[in-house]
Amino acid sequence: MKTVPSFWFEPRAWINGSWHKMDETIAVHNPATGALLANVSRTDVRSVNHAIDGAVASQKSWRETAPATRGNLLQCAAKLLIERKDQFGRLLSAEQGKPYAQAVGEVEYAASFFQWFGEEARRLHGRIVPHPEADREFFIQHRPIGVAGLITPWNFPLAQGAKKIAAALAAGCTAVWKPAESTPLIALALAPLLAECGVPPGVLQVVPGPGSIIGKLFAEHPAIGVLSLTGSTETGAQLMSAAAPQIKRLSLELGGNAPLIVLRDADLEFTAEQLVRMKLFVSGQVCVTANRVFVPREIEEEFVGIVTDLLRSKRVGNGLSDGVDAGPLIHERACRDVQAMLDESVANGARIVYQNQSYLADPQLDHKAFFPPTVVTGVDDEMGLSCKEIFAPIIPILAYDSVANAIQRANNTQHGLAGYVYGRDMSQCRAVANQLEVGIVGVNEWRPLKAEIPFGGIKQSGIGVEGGEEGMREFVTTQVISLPKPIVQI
C-alpha cells in the first residue's frame, strides 16, 4: 500500500509566482475512500483578472526570450518531473483515483510533452519568399497570440495541462490555467516545479475555480488571445458561443465515442487483452477508449468468453494498492448516470454477460464510487451505451454481418475523435482504417497517443491539434513582411 506524499506546495492559487490564499475553498477528496485531501483555494472573478493581468505583463518579456531559452526550461521540467515521478504519481492517484502504475505513466506521457515542446521550441522559424517583384521579397514569421486560457479535465489532469502548457509556452506565450476542481492538487504540484526551473513569474497561473465562471471569463477576456478546452462537447459550444463576439482563437478537444471494429481474422486473444486493457484504463473515463465493439456475429460468442474470462481475473480497489488494475470513477454522482444509462439499455434488450466487483471485499473504499467493469451483449445503436459517451469501464459488443455494415455504423455518430481495428490482414486494418470518420486510429495498438503526432477530432469532437509539430501553431499567427531586399554591394 502506497501513502499520499507531503505536499511541497500550498493548496492555493499560484499567481506571479506566489501562492494567493482565498475566501472560499474545494474540497477534494480520494474518491476511492472518500478521505478529505486538502481545501483548495477557489479563485473568484477578481482574483482570476489579477492573475490575466499577471500574465499580460509577463508576456512581452516571455516573447522575447530566446526560444533555445524557453526549450530549455521546458526539458528541465521534463527532467525533473521523471526524476520525481514516484511523488507525483503518488499524489495523482490519490487525486484522480487511477492505479499508482498508470498516474506514473501519465507523468511520464506529460514529461514527454515538455520534452518535445522545448527541442520544439528554436524550429518554430519562419522563411523567405520569392516577391514577384524582382528587388523584394516576402518574410514570414509566426508570433505569439499573447495570453492563452487553458482549462483541462479530471481524467488526466497532469498530462492534459503538460500538452497545453509546454505548446503555449514554447511559442512565447504566457498561460492561466483553470485546472478540473476535481483534481487541482496536481496542477498546483507542477507550478513550482517550473518555476525551479526557471520559468519567471506570471508565464504560468494556476487558478482553481468553477469552470462556469472562469471559462466565461477566458471567453470574453479581451486579454485572452487563445482559449484550449479539454472537456465535452456541450461546454466547448458554450465557450464557442461566449468567444464568438470576440472571433477568438479556440482549440478544442471534445467528446468522442470511439467504435473498435473487430475484423473475422483477428487474434482474438490478443484483441480482448488489448480491449480490457483500454476499458480499464482510468476506469474507461478516457475520450478515446472504445466506446462500440464491432465484432462479427459468428465468433462473437467466442469473443465475449475471452474478454469474461480476462475481465474475471482483474482487480478493481484503491489506486494506491499493490496489484490494483482500475480504481474508482471520479464521484458517485457519475456512476449513478453510468447505471441509469446501463439500465435503460437493460430495459431495451441489452444483457449483462458478467460484472466484476472484486472492489466489495474491501471495507475501507467508498463502494459508491465504484462502478463495476461490465461485458453487455445484445447492444444496438439506439440505445445509450452505443450513442452516448459512456466514461466507465463498460464494454458493449455490437454484432455485424459485414466489414461495410460495421464502418457505416461506426462512423454515424456526431463525434470523431478516435477508432480502432484488430485484424490481421494489413490491407484490410488500412482499408478499413482510412473510410473511419476519426482524427486518429490505433490499428492493433490501444493507445497511439504521443507527444510526436498532432491529435485532435473532427465532427463535433473538436477543433484543432494538440501534440506533433502542428501543436505549437495553436498558439501562434502568422504575419507576412514585404520588404525591399538588402542591396549588398561588394
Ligand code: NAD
Second form
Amino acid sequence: MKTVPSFWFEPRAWINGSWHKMDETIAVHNPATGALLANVSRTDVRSVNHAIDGAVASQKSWRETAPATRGNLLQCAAKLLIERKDQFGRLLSAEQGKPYAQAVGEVEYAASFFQWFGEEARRLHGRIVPHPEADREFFIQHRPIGVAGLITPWNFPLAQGAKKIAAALAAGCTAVWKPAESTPLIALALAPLLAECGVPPGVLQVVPGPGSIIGKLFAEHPAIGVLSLTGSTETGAQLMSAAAPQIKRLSLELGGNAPLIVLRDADLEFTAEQLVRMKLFVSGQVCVTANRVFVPREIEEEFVGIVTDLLRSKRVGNGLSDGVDAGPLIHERACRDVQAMLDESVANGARIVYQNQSYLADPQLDHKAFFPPTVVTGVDDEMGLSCKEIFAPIIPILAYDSVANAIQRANNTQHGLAGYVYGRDMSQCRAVANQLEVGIVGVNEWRPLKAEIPFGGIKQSGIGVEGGEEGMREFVTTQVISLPKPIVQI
Ligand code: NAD
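Form predicted alone done, so how does the form predicted in complex with nicotinamide-adenine-dinucleotide look?
What follows is the whole complex; the chain from before opens it.
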C-alpha cells in the first residue's frame, strides 16, 4: 500500500510566485476512501483579477526572453517531474482515484509535453515571402497572444495542465490556470516546480475555484487574449458564448463518443485485451475511450465471452493499493448519473452480461464512489449508452451486419474526437480509419496520444489541437510586415 506524500506546496492560490490564502475553501477528498486530503483556497474574484494583472505585468519580459531560454526552463520541468514521479504519482492517485501505476504514467505523459514544447520553443520561426513587386518583401512572424486563460478537467489533472502550460509558455505567453474543483492539489504541486526551474513569478498563476465564476471572468477580462479549455462540450459552448462579445481566441478540447470497430478478421484475444485496458484506464473517465464497441454479429458471442473473462480477472479498488487495475469514479454523483444511463438502456432492452464488483471485498473503501466495470450487449443507436458520453468503465457492445453499416453508425454522432479499428488486413483497417469523422484513429492501438502529434476533435469535440508542431500555434497570432527591400550598393 502506497501512502499520500506530505505536501511540498500549500493548498492556496499561487499568484506572483507566492501562496495566497482565501476566506473560503474547497474540500478535496480521496474518492476511493472519502478521506479529506486538504481544504484548498477558493480563489475570490479580486484575487483572480490580481493574478491576471500579475500575468500581464510579467508578459513583456517573458515574451522577450530568448525562446531557447524559455525552452530550457520547460525541459527542466520535464526532468524534475520524472525525478519526482513517485511523489507526484502518489498525490495524483490519492486525489483523482486512478491506480498508482496509471498516475505515474500520467506524470511521465505530462513531462513529455514539457520536454516536447521545451524543444519546440526555438522552432517558432516565421518566413520571408516574395512580394509581387520586385522592390518589396513580406515578413511573416508569429507573436505570442499575451495572457492565456487555461481551464482543465479532473480526469488528467496534471497532463491536461502540462499540455497547455508548456505550449503557452513556449510560445511566449504567460498563463493563469484554473484547475478542476475536485483536483486542484496536483496543479498546486506543479507550480513551485516550475518556479524552482527558474520560471519567473507571474508567468504561471494557479487559481483554484469554481469554473462557472472564474471561467466567465476569464472570458470577459480584456487582458486575457486566448482561452484554452479541456472539458465537456456543454462547458465549451458556455465559454464560447461568454467570450463571444470580445471575439476572443479559443482552443477547445471537448467531449467524445469514440467508436471502436472490430473487423471480422481481428485477433479477438488481442482486441479484447486492449479494450479492457482502455476501459479500465482512469475507470473509463477518458474523453477518447471507446464509448461504442461495434462487433460483427456472427462473432459477437465469442468476443463478449473473451472480454468478460478478462474483466473477471481484474481488481477494482483503492488506487494506492498494490495490484489494483481500476479505481473509483471521481465522486458519488458521477456513479448516480452513470447508473441512470445504464438503467435507461436496460429498460429499453440492453442486457448486463457481467459486472466486476471486486471493490466490495475491501471494507476500507467508500463504496459509493465505485462503479463496477460492466459488459452490456443489445445496445442500439438510440440508447443513452450509445448517444451520450458514458465516462465510466461500461463496455457497450453494438452488433453490426456490414462494415459500411458500422461506419455509418460510428459517424452518427455530434462528437468527433477519437476512433479505433481492430483487424489484420491493414488496407481494410486504413480504409475504415479514413472514413471515420474523428480527430485521431488508433489502428490496433488503444492509446495513440503522444506529445509529438497534434490532437484535437472535430464536430462538437472541439476547436484547435494540442501537441505536435501545431500545438504552439494556439497561443500565437500571425503578423505580416510588408516592407521595401534594403537597397545595398556594392
Ligand atoms: P467540465 O466541463 O465539467 O469541467 C472542465 C473544467 O471547466 C473544470 O475546471 C470546470 O471547473 C470548468 N468549468 C465548468 N463550468 C465552466 C464554465 N461555465 N465556464 C468555464 N469553465 C467552466 O468537465 P469535467 O467533468 O471536469 O471533465 C470531463 C469532460 O471533459 C468530458 O466531457 C471529457 O470528454 C472532456 N475531456 C476532453 C478532453 C479532450 O482532450 N478533448 C480531455 C479530457 C476530458
